[in-house]
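Here we start with a single chain on its own, the form predicted on its own, put down as structure tokens.
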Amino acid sequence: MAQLELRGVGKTYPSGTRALRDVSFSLEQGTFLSVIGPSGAGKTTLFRILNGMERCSAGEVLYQGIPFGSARGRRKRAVQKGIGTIYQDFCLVEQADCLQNVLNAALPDMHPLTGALGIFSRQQRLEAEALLERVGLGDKRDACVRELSGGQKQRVAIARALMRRPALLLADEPVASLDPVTGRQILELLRDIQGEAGVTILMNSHNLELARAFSQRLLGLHGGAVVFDGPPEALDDTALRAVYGEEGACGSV
């Protein structure tokens, strides 16, 4: 059974304007996917609706074989726990230091008033303190998250994501903020993670080179509809050409 699995799934919004059409893929544990497409593709909405910020006008989505739409109360818990979620411009308490930043990503499984208070366990603490420690921010545990770079920033973010222990991320443009070489830097963690942990991560990317130097296998959307799905070497000018339009096939995305 695969991980993830998308059957026909559409969204069209009040206005009228149909963000995605019949889109289907499944997805196996362990893969690195990246989803890549110009403006206005229909990346972001797909996003949304695998993070349940959205619900398909069509079709419908699986995790380990259970409908989002349909799962209610502890499964619906338990599918949210099982996917993570990386944002562009990070989603943390600037004002909190980074331990309590991880530690937020325990909250919604706490009971409403020892999480009002902030009161962790020990073994929740060490959790994000090896969290942290294994995304190369343990000499920072105290620090206030708005003196951090924004590279930094991203760190605590997946250690964040990985409080939840997931067996899927979603990465929504997760270097588009940072440079060059931070940006690289922020993909070979989520690759060493991906590989040590068995961890699923599924990417939306603008950035076409960064997109095909990490990811296993490539889903191109244009139009809101899939027109390529294969790994990054398959990725030739006619394919190019379908996902981007003629400036795709010139090298200029």
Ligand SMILES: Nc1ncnc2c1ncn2[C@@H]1O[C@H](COP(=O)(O)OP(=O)(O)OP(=O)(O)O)[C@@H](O)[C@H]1O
Given for the second form:
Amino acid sequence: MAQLELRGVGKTYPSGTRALRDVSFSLEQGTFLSVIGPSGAGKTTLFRILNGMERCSAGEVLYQGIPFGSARGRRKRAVQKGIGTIYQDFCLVEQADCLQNVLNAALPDMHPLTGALGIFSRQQRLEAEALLERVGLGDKRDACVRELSGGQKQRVAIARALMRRPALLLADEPVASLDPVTGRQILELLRDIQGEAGVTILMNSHNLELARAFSQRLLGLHGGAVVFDGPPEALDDTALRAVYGEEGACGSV
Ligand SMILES: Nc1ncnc2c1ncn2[C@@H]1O[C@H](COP(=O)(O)OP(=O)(O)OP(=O)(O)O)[C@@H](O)[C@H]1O
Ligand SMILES: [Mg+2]
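Counterpart to the form predicted on its own, namely the form predicted in complex with the named molecule:
Below: every chain and molecule of the assembly, starting with the one above.
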């Protein structure tokens, strides 16, 4: 069974904008897939549907065979827990330290009172520390996030996402705020995590060179529709034109 399956997904915003049209694809566990396409193609809309922030207006999304729309109670929490997200702007608590930010990922599963009081178990603390170590920030445990570089912040965000042990990690423009070298290091980290833990990585990026270098599969969106679905080596000039139009194919993406 595919880990994720989209069947004819469409999204029309209340404004009337059709952001996604008949999007269908399925994804096997452990794949690194990048969604590419020009600005306004519907990439973020797709990610927002996958992390539950938006509902689709047509079609359906299945996670491990469970339709998003019909999942309730424990099944719904299992779907939500299985899918983690990291963002371009990190979405961390800037005034808290790194360890606290990673521990915050455990709050939704805790009793409201212990959560509100910030009473984490020894096991949770050890796990959060190990994850900071894993992303290369073992020495920044007590550092305030505000004092970190962009690349370090994205590492904390990755550790926070991993704290929920996701099977699928959505990365919406994860390196857009970073310099090219740091961006590459972050993608290397994501690829290592994919290899070690079999976590599926679903990334969306304007950086075609990095998307090509790190992905096993590319999904090209144009005007909300899938116009390319294949391995990076199959993205030839004709496919590039379908995704980005004439200008994009000439290298201005
Ligand atoms: N909340 C919203 N309400 C109405 N229209 C929206 C909303 N969010 C996005 N759109 C529209 O949907 C279309 C797709 O937007 P989306 O943000 O998904 O594109 P994108 O591919 O992520 O673009 P970018 O590369 O610039 O981030 C655009 O026409 C956009 O204006
Ligand atoms: Mg976007």
